[in-house]
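One chain follows as structure tokens, the form predicted on its own.
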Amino acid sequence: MATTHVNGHPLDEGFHVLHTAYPTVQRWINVASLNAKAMDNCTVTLNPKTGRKRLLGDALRSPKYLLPTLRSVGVGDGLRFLKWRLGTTAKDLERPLGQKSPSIAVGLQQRRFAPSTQRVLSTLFAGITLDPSLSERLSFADFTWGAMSHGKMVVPSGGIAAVPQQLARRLKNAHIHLNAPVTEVGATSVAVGEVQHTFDRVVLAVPQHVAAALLPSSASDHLPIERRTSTVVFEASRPPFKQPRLLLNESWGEPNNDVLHVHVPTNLHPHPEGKHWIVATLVGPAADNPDLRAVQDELKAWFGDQANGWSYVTTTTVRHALPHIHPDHHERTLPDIEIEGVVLVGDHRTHPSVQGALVSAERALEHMGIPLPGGVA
């Protein structure tokens, strides 16, 4: 969850939103103090070949999206969306994760969505999981669908990094050492280069691939598979659309269609100079050294001649952005909290989300007999 700054204005590395429906976010994060604004309760898809757009919205919370959604997907898929929506519960978002389920790719077919709707949902969840193969569990898609249904997707004015920064400010009597590469960990020791440090307990709270390198036995059946994403950012004097929402590519994955979706973060938090940023997201192999000219050509197909006047700002790349959970795993968490005496924390011990990361932290505190702090800052 990182944010860089371009000419003093925050720009997230990768696409990020914070789900207010997550129970751990409600327990740990003071969302109001983040000056966060919400994305629309809908997504728009674009067919670059025809220029046709379709809207898919949450009609239960925003009735104005009912007819546009039905026109986009038809009554049959509209009822399937409603059934999916009514099958979620705000009281226990993670309930689906304790049940056996197929992969997202197989599950969307089993739910009998029309091929055109499956294509949209496949693109949506490829962006959420950063997994073009959609091998993640369908139960995780159900969990995410519940979070989108029962809360808002918000973006802090200072960028997504404001979330971990808020948590860090709550630390007391802590010493944080940056740029100190750890070479070895044990139940009571941490090696930084040639120097060994001794502690009462060691908690390893790192990404999945780092945990696997320091504690190979932690990987077991859940071997790290790199989930990567890049964003290519352009600047314009006016936005291609004014709503705070995603524009999904219905032809994503076809030749010359590497841009998964586009959003305009300055629609939520305006640039101080009145400029607009257009952010194109890529995942998987396309995220490796994105071809700037190819991305520009794609956006010209999306938005026409106005894209010729956009100037390139920067490219952000996030490697190992999300963990890989084996698709045959059907529990809310991985069973082991300790491995070789080291306490493990991270979304790779639960599921790939902010909720998963914070649940893992709470689980570790309870395991060590440390009371959970009450309230938020």
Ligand SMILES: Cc1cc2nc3c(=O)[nH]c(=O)nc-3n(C[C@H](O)[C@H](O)[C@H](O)COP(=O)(O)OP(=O)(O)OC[C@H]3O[C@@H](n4cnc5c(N)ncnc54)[C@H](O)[C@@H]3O)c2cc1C
Given for the second form:
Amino acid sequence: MATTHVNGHPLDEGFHVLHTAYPTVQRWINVASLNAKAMDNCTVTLNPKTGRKRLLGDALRSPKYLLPTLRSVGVGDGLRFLKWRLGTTAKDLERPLGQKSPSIAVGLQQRRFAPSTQRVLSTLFAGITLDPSLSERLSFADFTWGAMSHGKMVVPSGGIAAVPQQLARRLKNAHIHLNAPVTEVGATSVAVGEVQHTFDRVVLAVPQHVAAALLPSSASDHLPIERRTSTVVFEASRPPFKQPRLLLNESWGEPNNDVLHVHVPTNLHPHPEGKHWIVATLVGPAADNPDLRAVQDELKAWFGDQANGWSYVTTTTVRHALPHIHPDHHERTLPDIEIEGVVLVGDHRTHPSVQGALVSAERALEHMGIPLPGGVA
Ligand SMILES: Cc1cc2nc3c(=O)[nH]c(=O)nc-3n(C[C@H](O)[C@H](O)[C@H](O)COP(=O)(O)OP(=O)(O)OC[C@H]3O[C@@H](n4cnc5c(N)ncnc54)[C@H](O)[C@@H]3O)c2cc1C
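Compare with the form predicted on its own: the form predicted in complex with the named molecule:
In what comes next, the whole complex appears, and the chain from above leads the way.
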């Protein structure tokens, strides 16, 4: 959850929202103090060839989205959406993760959505899992669907990094060493290059590929497959659209269609100088060194001549963005908390989300007999 700053204004590295429905977010994060604002609970898709837009929204929470959604997907898929939503429960969002599940790629076909709806859902979940092959479990998609249905998707005014920064501020009597890559771990030892440290307990809370390198037996069947994403950011005096929502590419994956979605973060948290940022997101191989000119040409097809006047701001890239959990794993968590005496924490022990990362931290606390805090600080 990283945020950079461009001329003093925060810019998230990759599109990232905080789901207020996550039980761990309710336990650990003081959302009110983040000055966060919510994205619209709908997505708009664009066919770049025809310019046609379609809206998919949560009609149970926003009845104004009912007719546009039915116009977009038809009554049959509208009912399939409703069934999907009614199958989720706010009381236990993670319930699907404990059940047998195909991959998202296979599962979306089994649910018999019309091909055009399937295409939109495939693109949406490629964006959420940062995996064009949709190898993640469908049960994870169900978990995400539940989180979207039962809460808001918010972005803090200081960017998504404000979330871990808030957690860090609550640490008392702790030393945090930044830019100190750990090179070896043991049950009571941590090496940073030549320097050895000794501790009572060691908790390893690093990304999956780093854990696999430092503690190879932690990987077992869940070998890391790198997921990556880039955003290419442009600046304009006027936004191409005014709402805080994603504009999803219906032709994503076809030739010259690398941009998966576009959003305008300054629609949510205005830029102090009244400028607008247009953020184009790419995933998978397309995220490796994105071709700036090709991206801008794509956006010209989306938005017309106005894109000619946009100036380039920056590109962000996140490597090793999310863990890979074996698709045949049908449990909420991976069984081992401790391996070779080292306590393991991170989204790769559960599922690729903030909820997954915090659940794994709670599980480690419980394992070490440390009580969970009673509520938000
Ligand atoms: C672009 C993007 C968008 C996302 N969007 C969402 C979303 O909308 N909703 C959602 O729920 N989840 C989302 N996620 C997933 C979520 O952010 C992660 O699952 C979660 O942050 C993982 O937390 P973690 O503590 O397991 O790992 P990390 O946050 O990756 O923490 C691991 C830490 O280990 C450090 N480290 C690495 N190597 C070493 C080393 N050798 N020595 C010491 N330290 C090391 C790293 O610097 C890092 O600080 C998104 C992720 C990305 C990348």
